[in-house]
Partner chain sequence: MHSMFSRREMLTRSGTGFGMLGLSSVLANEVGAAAAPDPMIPKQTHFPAKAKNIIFLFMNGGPSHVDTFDPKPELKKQEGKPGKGGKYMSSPYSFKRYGESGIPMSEIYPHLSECADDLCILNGMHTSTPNHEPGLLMMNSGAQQPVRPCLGSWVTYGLGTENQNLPGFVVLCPGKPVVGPALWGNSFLPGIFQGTHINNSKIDPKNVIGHIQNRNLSSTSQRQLLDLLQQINRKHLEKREQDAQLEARIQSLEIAYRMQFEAQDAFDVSNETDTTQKAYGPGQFANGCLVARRLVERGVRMVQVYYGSGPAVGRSR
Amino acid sequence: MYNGWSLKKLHRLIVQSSTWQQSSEFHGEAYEADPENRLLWRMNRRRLEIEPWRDGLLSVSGELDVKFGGPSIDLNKGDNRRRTLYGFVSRHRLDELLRLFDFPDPSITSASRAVTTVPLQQLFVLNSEFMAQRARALVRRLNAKDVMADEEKVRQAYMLLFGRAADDQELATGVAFLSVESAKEKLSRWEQYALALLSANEFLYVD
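Atomic structure of the above chain by itself (the form predicted together with its partner chain):
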């Protein structure tokens, strides 16, 4: 109000505040006093909405088409690598992927997006061809450089997906999984490992 009701200035005030800039780190004492975080002692951990999550998957696998503008395209089209923003939205029959991940009904107004965590979403994560393709592409990306040992590739994958170094335990877990000979499958052992990393909570939630 002091700034002539400017929302822009209000937003700036909010995002520059130390309250807004907190991490979602846990503090036992604060948790005891206010487990629901009503007093905002930390940032609430957020799940990525479908758009940034799908874009993120395509981005780390090196496939995202960042072209600006253009007509909307069915998200289920096999070769659709465009940003999810350009996905085709039907008011009559909302895209299955969008609906599954809490995209609101486009024929009515929606004040905010619901966040649900249900098994049908995880079926998409574990079984869809979309995820399998991202896993394949991610492995291609990791193999594109010089020949590297598994451990080095695991290190690169962590940096690429989570923006941090993998610790010793994580390296060991990865190498152990990769060293097991698996039955002949349509996804190689490395592609299976990549799929697990892409499906991880760390990729889906923002601290």
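Residue numbers count along the first chain shown, from 1. Because the structure is a prediction, the values reported are computed rather than measured. In this text, rigid core is short for the largest set of C-alphas that superpose within 1.5 Å between two forms. First, how it differs from the form predicted on its own.
- Core-superposed comparison between these two forms: the C-alpha position of residue 6 differs by no less than 2 Å.
Given the form predicted together with its partner chain, state the structure of the form predicted on its own.
No partner chains or extra molecules come along with it, only the chain itself.
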């Protein structure tokens, strides 16, 4: 009211508040006093919806098409690298990826989205061709720079995907995995490692 009912100023007040900018870091004393976080002593951890998650996968792999506007496109098309916002949604046959990750039924009104955790979601992440393509593209992006040792590539991957440096244990685990030669498989050793990073909860959840 004091600012002429300006929604922009209201939004600015909210997003610049200390409450809005909190992390999901755990504090034992605060948890004992307010285990349900009703007083908002931390941000509740939340899982990304399917649209920003798919866009994030395409972005870190260097494939995302950020062109603005245009017609909707079938998400199953092999060359579809556009933002998920432009995915075609059928009321009669919802895309399998959208359906699997809790996209609401487009034939009815939905007040909110359900958030489910089911085995089929993880099976998709580990076994789908879509995820395998993202892993291959991520490896190509890491290899596009000057020749680097595996250790440096692991560091680059952590900064690219998680926005932070890999700690000593993560670095040692990654290098150890990459140093082991394996039998001929669908994915190379590096592609398997890239898929593991893309499948991590840290990439799927907002902290």
